[in-house]
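Here's a solo chain for you in structure tokens, the form predicted on its own.
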Amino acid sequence: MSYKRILTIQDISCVGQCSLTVALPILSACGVETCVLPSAVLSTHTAGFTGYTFRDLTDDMPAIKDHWVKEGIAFDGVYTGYLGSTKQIDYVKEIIAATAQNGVAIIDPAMADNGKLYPGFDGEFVEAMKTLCATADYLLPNLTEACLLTDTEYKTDYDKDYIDGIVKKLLALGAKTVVFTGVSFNEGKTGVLVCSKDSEQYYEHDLLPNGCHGTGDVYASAFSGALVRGKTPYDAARIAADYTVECIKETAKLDNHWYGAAFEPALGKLIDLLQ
């Protein structure tokens, strides 16, 4: 196996395992070198937290993309997280086009759920990550996130037609390979649904009772970490969602651990997941 080198370019939210806390040691255990570019720092993050400090780092990105041009620096791999403002969409788009021109972009639009956008965002943020997911090798979506991409009602109720049609729309947007998670259409079921414009492949899972914060992150990072790794497209969702019941259920066993998942106890199997 080639080592491999992928960029991650999302929010350090200090206390909360999401984000670039939660990226950087699950793309690690992948076997993956893997280098960072933070667009902001955060105290929390801030889903449940008040008060929470916030650092943007915008202004850093260009002299950073100019430097590692200048020493010829390439990634094999870019994956966005969570991106701070309108401005920083730019700017990632051309971090990609001139540090990867050989790899692949992995974009998870990390700007909402539950039917609603995360604080601090608003229809113009939604507008920008549209062009952002044009250029995706592979588009990581939830259910809000897709409908928000494409214009498309919400719904908790839903049937294969409706989801076929968001899928559609998303290819249409841009996107090669849309990887659709959250995705249930039987009860006490969910799954990913990973369409590309020739093919259609679903893998179903256990429905767990509880959730927690941070599991997209998760599952973005570790499906990040199985495709540059040099798993299928399907393998690398199968794997990301296997790993992220893992860590629901490692979560569960813990007392007011309400802010994140815990991930760490579960990376030994991920690393034999990728066996």
Ligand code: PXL
The other form holds:
Amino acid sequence: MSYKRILTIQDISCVGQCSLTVALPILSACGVETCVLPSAVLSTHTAGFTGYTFRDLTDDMPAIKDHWVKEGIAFDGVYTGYLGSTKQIDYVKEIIAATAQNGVAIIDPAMADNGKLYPGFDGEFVEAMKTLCATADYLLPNLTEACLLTDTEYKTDYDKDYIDGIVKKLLALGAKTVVFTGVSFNEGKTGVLVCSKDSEQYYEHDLLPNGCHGTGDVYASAFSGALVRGKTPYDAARIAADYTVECIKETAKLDNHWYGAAFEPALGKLIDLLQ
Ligand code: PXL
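Output the structure of the form predicted together with the named molecule; the preceding block shows the form predicted on its own.
Let us now look at the entire complex, which starts with that chain.
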């Protein structure tokens, strides 16, 4: 097996089981060398906690990139998640261009869910995020993010035409492959739609009653690890979905575990799925 190296750029939420505290162990479990660039450091994530601290690391990024370029450091993939500022998005584009010339850009436009932007993000951030998504080899939006990126009305009751219209716009934006999560056409089921200009595949799985925070990061991390490890986009999407379902089941066994997904007890299952 060849040994691949990925860079992931997203925040450290010290507590809350999301972003880097999820991505680093999951990517490592996928058997890929994992390098990190924290976009910000928060005491907790912003979904449900109040009074959290926020240290924006935007201004550190140019010097980090310059050092990596001087050292000739390159990545087989760059996977971006929650970013700390609008200005940072330009730096992230420069880092991808400078360090992943022969690698894949996997963009999770982590900025919104359930019809709403996360606290701290605004229309200017969404416009900047569109320019990053335009460079994506793989774009992993949820429905809310896909609507924001395409100026589409957010609906919870929709049909295949609505989803197809959004995918068409995301491809027109410039994303080469769209890995659209949380797309549900049947009651009790949800799934992931993997679309490029000339192909479309859908993987349907159970919709569990207890959704939990942080599953987007679990999904994107497992997808990125599986893809860089050599799986096809569809197999990576399927493995990530099956693993995320296991994590939600593990979380459901716990009392009052509202802030994140208990992804650690299911890491063995992820490793099995990758064999
Ligand atoms: O899971 C996405 C995410 C990542 N990082 C921070 C967040 C969120 C979602 O709310 O607040 C800081």
